[in-house]
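Only one chain is shown below, in structure tokens, and it's the form predicted on its own.
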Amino acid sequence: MVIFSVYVVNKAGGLIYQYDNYVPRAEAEKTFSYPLDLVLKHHDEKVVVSFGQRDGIRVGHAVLSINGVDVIGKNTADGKDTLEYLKDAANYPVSIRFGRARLSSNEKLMLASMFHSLFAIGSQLSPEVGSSGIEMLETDVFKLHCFQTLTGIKFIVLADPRQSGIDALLRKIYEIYSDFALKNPFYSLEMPIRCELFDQNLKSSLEIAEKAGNFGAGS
């Protein structure tokens, strides 16, 4: 089983910790002749496919590299504008690698804030008083699990739908937060968590959860 990532969101909706444990890289690389039979465009500081799915290349996939040179944002690593380069027939044939681009730090901050708002909406929509809010969201490829403490800190885990023991893992992460963040004299409440012991113990707990699927006594 796989645990994809962990988020910690403070009571104001700010992202104070994020760790990518496993990022699947569904990529496709193909050599193209001129003219390029895909439509590309700029979107969120990336060059993405807007039309022309084929051979594992999907709409929304970003250009990751050209002829082995990484693409960073709108330009290649050697400074060439990606779209302008691909418009020039003299640069063909060209090998392009496509895939889903990783979320930027700003995108992660925005998504954490959006989930915080959805959590609050879920509580308000409840027909019963004292709803816990959103505890799980499910898609075909992952489940989002959320545990909110009494003080309003949210611990969020994205995992494979078949992964078991997530409730115990969430409480284990809360325990690690209490032991290695809150008890750290240099840590300020509600602020980003930058603690090596927190990182080490979190990674160890994720590894145990993936292998065993749960936490036994004394974990």
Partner chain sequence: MNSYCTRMTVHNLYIFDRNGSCLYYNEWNRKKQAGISKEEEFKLMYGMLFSIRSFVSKMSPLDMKEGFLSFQTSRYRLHYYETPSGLRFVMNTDLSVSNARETLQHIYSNLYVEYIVKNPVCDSTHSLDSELFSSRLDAFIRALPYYSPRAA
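One more: the block was the form predicted on its own; return the form predicted together with its partner chain.
Shown below: the chain alone.
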């Protein structure tokens, strides 16, 4: 039972806080000989697998490292273009590590704003009167829970689909926000939250929620 991450979005849709509690890294490292039997392509400043899914390497996985050295964007650590490097037979045999690409902070910002809009559209397309925006979004591997306060701040938690007590956790995070961010005289509203006490208390309430499986009322 796991809580993956927490996002806090201000009323304009900007990400003001993000914390990754548990990031599972399903990675596969294999040694390849020339020619490479996977098809790779450039996507979003990364090199991703486009075809040739096998042995734990899925379509969409990015090249994370070559011969143990992490790649930087589209280039190897030495600055050479990764695709060019892998087309050259002289560089083989080569050991490549594939896995889900980590989200950069820019991408997280964009995704938070994207969700902010989707939240509103969910309310607009409602067949029922008086609907809120998207409060819970479910996929087969995670559930996204969102709580919007009266002032428009959204607390978003990504967790395992079976994790319970997230509603109480969202209220608790709101409480922590008002105690350690809002009451902090050096914190400005709608700005990124950089308050140590907020971080600490958030981490401990996540631990409690994960262990209990159910965040108890009256804490």
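All values reported here derive from a predicted model rather than from experimental measurement. Residue numbers count along the first chain shown, from 1. By rigid core we mean the largest C-alpha set that fits within 1.5 Å across both forms.
*How much does the C-alpha of Pro127 shift between these two forms, in angstrom, given a rigid core superposition?*
Value for Pro127 between these two forms: 3.4 Å of C-alpha shift.
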